[in-house]
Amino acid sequence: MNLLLTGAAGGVATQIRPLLLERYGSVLLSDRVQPEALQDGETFVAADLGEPDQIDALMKQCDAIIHLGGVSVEAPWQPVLEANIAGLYNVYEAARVNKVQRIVFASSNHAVGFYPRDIVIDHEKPVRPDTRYGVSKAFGEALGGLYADKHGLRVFNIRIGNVADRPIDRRRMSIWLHPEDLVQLCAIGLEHPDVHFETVYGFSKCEPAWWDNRRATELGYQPKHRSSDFRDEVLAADPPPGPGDASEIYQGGTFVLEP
């Protein structure tokens, strides 16, 4: 497999390189600035989003992308309209042009995240974004959609929940996606004979759960890592919140706040 990780100087790439490099022998990275640290088997090629040639230069050395670039957190509408949906764009034409076979696509729970942490959630749910950055993840799952059918493209969402070694607050144990087990996900997605247009649910074995995940588990998923490990530093250092928080209301935290 050709494998393209864009996004690749960011810090969910970072964690699962070297993850990826051990089950795939060599990755191809992009992003605007190179990555620290390329090891034996990572070449790295600069690319925007924005630029189209560029993408489509890309495309043309692989045969399956991780796509994690783009803008990762709520910004101004201008930004995330020119990378994660101009830019999402480009990258999915230039994949149909040059008959890329898979993509993974980093979805995020902030396109869900204005549902009540007090119900669990399925991948047939309908999208409930909580920011700008939200919109743009429903947005390109449902591009990712029309390319799936459309065009052939095997696509498989992972809505990520937060991704660290360790949870390290009450939401993120309920949320929490060890890098392992990312990269668990991403290997479904871009090995499962069976994948044509998928989305589940990024999180570890997490306590209390907002998601039921049983398509990812239908497909093989088995998360090896526990929230409920750290359950007693987290609770610890992170206090009760106060009464009437919509922060605390809403699966998407503090996002749901953001003007």
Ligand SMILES: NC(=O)c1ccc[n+]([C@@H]2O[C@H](COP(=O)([O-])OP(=O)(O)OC[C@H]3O[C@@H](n4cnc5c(N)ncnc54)[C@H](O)[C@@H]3O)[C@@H](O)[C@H]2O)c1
Given for the second form:
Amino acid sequence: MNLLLTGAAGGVATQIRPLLLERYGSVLLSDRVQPEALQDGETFVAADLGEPDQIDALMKQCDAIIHLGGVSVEAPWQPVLEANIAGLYNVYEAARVNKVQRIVFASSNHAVGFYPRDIVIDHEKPVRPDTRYGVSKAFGEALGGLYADKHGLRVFNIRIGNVADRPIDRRRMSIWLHPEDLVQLCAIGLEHPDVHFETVYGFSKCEPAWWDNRRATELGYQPKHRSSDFRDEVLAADPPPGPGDASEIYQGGTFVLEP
Ligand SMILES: NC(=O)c1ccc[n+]([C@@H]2O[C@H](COP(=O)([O-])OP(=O)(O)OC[C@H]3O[C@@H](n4cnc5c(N)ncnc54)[C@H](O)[C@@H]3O)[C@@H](O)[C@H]2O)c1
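Form predicted on its own done, so how does the form predicted together with this ligand look?
Let us now look at the entire complex, which starts with that chain.
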């Protein structure tokens, strides 16, 4: 597999690059800024998602993509539009033209951030974005559906919670994703023969869980890391919220308060 990792200079990519290299032997990295500390087996090609020619040149060099590149938090509309809407279209269109086989898309919990925390949602619930950023992820999931159903790409959307070595606060106890578990999900998206168009949740074994991840389980996902191992220290450092705090009612946390 000739694997391309976009957003390769970013926080998530930096955490999973060693694991991808171990599993796949070589990885083509791309970003608009140079990633640090390239290893044997890693090649970097600079490209801006907003430049179709640059993205087309990238797609000629791969047959599978983990797409992490783009705006990764709430932002004004213009950068979201350029990177996550038009930029993602450039990725899918170049993938189609160059017959790329598979795309793993880094979607986000913020595509469903306006669901309250006291209900459990699955992959079949309609999106409820909490931000312009969340809307762009909902768009990205839908765009993947179009290219899967119309053009035969195999598309795997992962609604990522929060990628880190450990849950960093009370909210992350429910949505934390260890980098090893993320790579396990990516491998399902890149390798599983039944993947046509899938959307799964990207979290480790978390309590309390807000997401029913049965589709990921059906495809073989078995997270190795559990948030409850960190419960005492996380809850001691992050006291319970006061009543009526909207950022504690909804799954998207403080993103629901963004203007
Ligand atoms: N960090 C998390 O826990 C988390 C949670 C949910 C979803 N995600 C998603 O995972 C992906 C990676 O997240 P991250 O935290 O590493 O983000 P990040 O902001 O650290 O990295 C994103 C990378 O994309 C690159 N980029 C931005 N615009 C670009 C453009 N126009 N052309 C080329 N490259 C561009 C940036 O240079 C950056 O290196 C994002 O798509 C994000 O939405 C991350």
